[in-house]
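There is one chain below, alone, in structure tokens, taken in the form predicted alone.
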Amino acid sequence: MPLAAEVPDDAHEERENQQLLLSKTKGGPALEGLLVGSYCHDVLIRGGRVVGETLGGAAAFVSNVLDAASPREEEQEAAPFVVVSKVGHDFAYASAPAPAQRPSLLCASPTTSFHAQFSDTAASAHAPDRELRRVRACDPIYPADLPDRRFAYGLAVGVAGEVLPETLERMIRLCRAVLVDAQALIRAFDGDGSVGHVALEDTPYARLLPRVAFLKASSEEAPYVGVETARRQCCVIVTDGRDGCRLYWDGGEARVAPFPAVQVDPTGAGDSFLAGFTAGLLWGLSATDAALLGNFFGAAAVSQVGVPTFHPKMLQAVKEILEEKTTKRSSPFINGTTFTFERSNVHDELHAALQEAARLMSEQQQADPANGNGGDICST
């Protein structure tokens, strides 16, 4: 299966695509990546009253797990990546205690809003059971709104329709590999703002389909997407909660189990789970041992409200154990071979290593309660 990366025709760009791409930093290549999706409000509700209010978005998820789990340089103050979103004069977390890391676009539309409703016989008041409306949209992503130069990997992740099918067949162009939130190609909104789906071959992004490396979506979004056509172009990745994930690519495919977690509030797993994965992939990991640290963030996002915050001492032990089970592997966003799909010979002995960092995990947020809160949330 291809890298899937749009090869340019002119010969200057493909020579300047390579030097971009393996302009060294100390200690080794630099691995930019471009993450194109919007930050927004999301406000949580239960019994119509507004028991919440929180950063949300994929790009503000994406970027907080990029950051923890990318590899780099000590010296580096955040991974290498870019992020272009969107938000309006009206964004609450520019300048909050826990704000967005990375800076947004202003325009003139308000920023995107979420409500979440969730049951009333819920168990707690941030509890998985909810619906989502788009109660605002600020505008979406246009592809003169991309920085123009290369890089290693792009991550489209519109959450509002942000992502339009031109802006992300720019990023291909623009990047080795892309990696897609399938909700960021399949979400339609109802007149009141309600949260459906369409069939993934009848949108404009179908055709894109065969340029893209992976594809992800949830068990809800899969019967929409076509896991069995979408194989056959890319690989494609379903997760499925505490059931862990699967990936299905052209001849093959595999379940890699998940990491317990106490759901409090389901928002950010799949955004989460995807940039878990993204980071394993840049530290050298085939795609199946990549998902188990895709499972791992997904399962750290879910225990916590809003924008997850991870205890250094859990990062720290999660970085020890890339660096041990990746030694002399290289990512392929760099060396522009083809991806590695099935489990290598590592996969149980990495599953194993992150149980005992996931149960640290456990016990730091049951010692410190308020960390169950997570990034920067409002209650009212």
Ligand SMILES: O=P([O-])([O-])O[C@@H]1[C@@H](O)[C@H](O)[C@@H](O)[C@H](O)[C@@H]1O
Contents of the next structure:
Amino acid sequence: MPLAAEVPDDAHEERENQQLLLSKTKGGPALEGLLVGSYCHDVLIRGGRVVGETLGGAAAFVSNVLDAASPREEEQEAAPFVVVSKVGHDFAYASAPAPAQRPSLLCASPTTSFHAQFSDTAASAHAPDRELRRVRACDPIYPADLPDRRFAYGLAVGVAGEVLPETLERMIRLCRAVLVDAQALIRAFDGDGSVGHVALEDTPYARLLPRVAFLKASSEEAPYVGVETARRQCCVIVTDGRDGCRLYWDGGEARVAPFPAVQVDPTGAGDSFLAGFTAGLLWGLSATDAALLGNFFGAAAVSQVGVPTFHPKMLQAVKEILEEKTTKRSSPFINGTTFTFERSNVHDELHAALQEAARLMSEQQQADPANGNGGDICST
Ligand SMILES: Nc1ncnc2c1ncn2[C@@H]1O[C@H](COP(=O)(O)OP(=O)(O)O)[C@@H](O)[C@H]1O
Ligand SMILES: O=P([O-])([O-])O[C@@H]1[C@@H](O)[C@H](O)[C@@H](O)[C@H](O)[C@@H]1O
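Alt. form predicted together with the named molecule, vs. the form predicted alone above:
Complete assembly follows, chain above in first position.
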């Protein structure tokens, strides 16, 4: 399987990109990321009643976790990444932390909006927890919307088909390693906006897979990704709700254990997982170890409604754990030419330490229900 460091022979721009990044990042500033996908409006509905209206879009959940957990230099006020997102003039959350910090491109079309219909009866462990309908769609993100400079890593995190194939291709050219959420590639929308899926191999994105480093899919999306074919081209991560996740690469696979959580809203779990995973790579963890951080932030996401708020003490605990358990502050994968998938000998210790931080998080939430927990969307 080609690693991110390997590029097709004819990809001059990508080779040049690698050279630039290698020279720039050796002992240099923290690694800058490029996050592409639009913020949106989420309307949460249960039993025919609106039970929540929140900021949504993977860009919001991913920014939140990257800001909380990615390594940064002491003097850096914000985590080093750029967001390319599009919203309309009706955007209701311009002053929320993530959009305020990294504003969107304004369009004449309305902000993308999803209705999430939650089941009125208790969901079984593996049944889809919600049905999504895209009720409005903002403009797509075009290659020309991306900054014309190089990035250490890219995250393609569209929710409504806004990351066009040519935009993903441009990201691959600009970024040393690209991580993709399958929901950006395989969603199809029928006449009333109901979200369905198409097989990845039938989309124009399929040919780009060998140049992608990681592809994350939920267990519902995995059959459309075709894990057995895709794992020969990039590392595939399948998330499985409360059961954690599995990684598949060419020649190996691993299961990564979850963290306990009291789920009140499943929205954003996959997005927060991908961001936690990316932060883990940036801290220098192997892919299987980084997935622990993905599971940790996925569990944190489901414990609150909408984009979660993290308690500073919990974040401090996580930072101390990462400082202790990681040997480098920047990933050899993103910073250099080597990369590992396998679990390391700190995996179990890291899991145990994060489990403690997860316990701290749930205690703090119970003690302070105002801390982002706006009510239970899930239970009957
Ligand atoms: N109920 C839960 N308890 C603990 N962790 C969870 C729970 N639901 C989700 N997670 C975490 O979030 C990750 C992503 O959740 P999942 O439901 O698979 O994604 P999606 O939101 O894309 O459907 C999981 O792999 C797991 O680590
Ligand atoms: O829950 P999750 O799969 O991680 O991601 C979600 C998307 O599937 C949904 O379309 C969007 O409206 C949510 O805000 C969130 O981004």
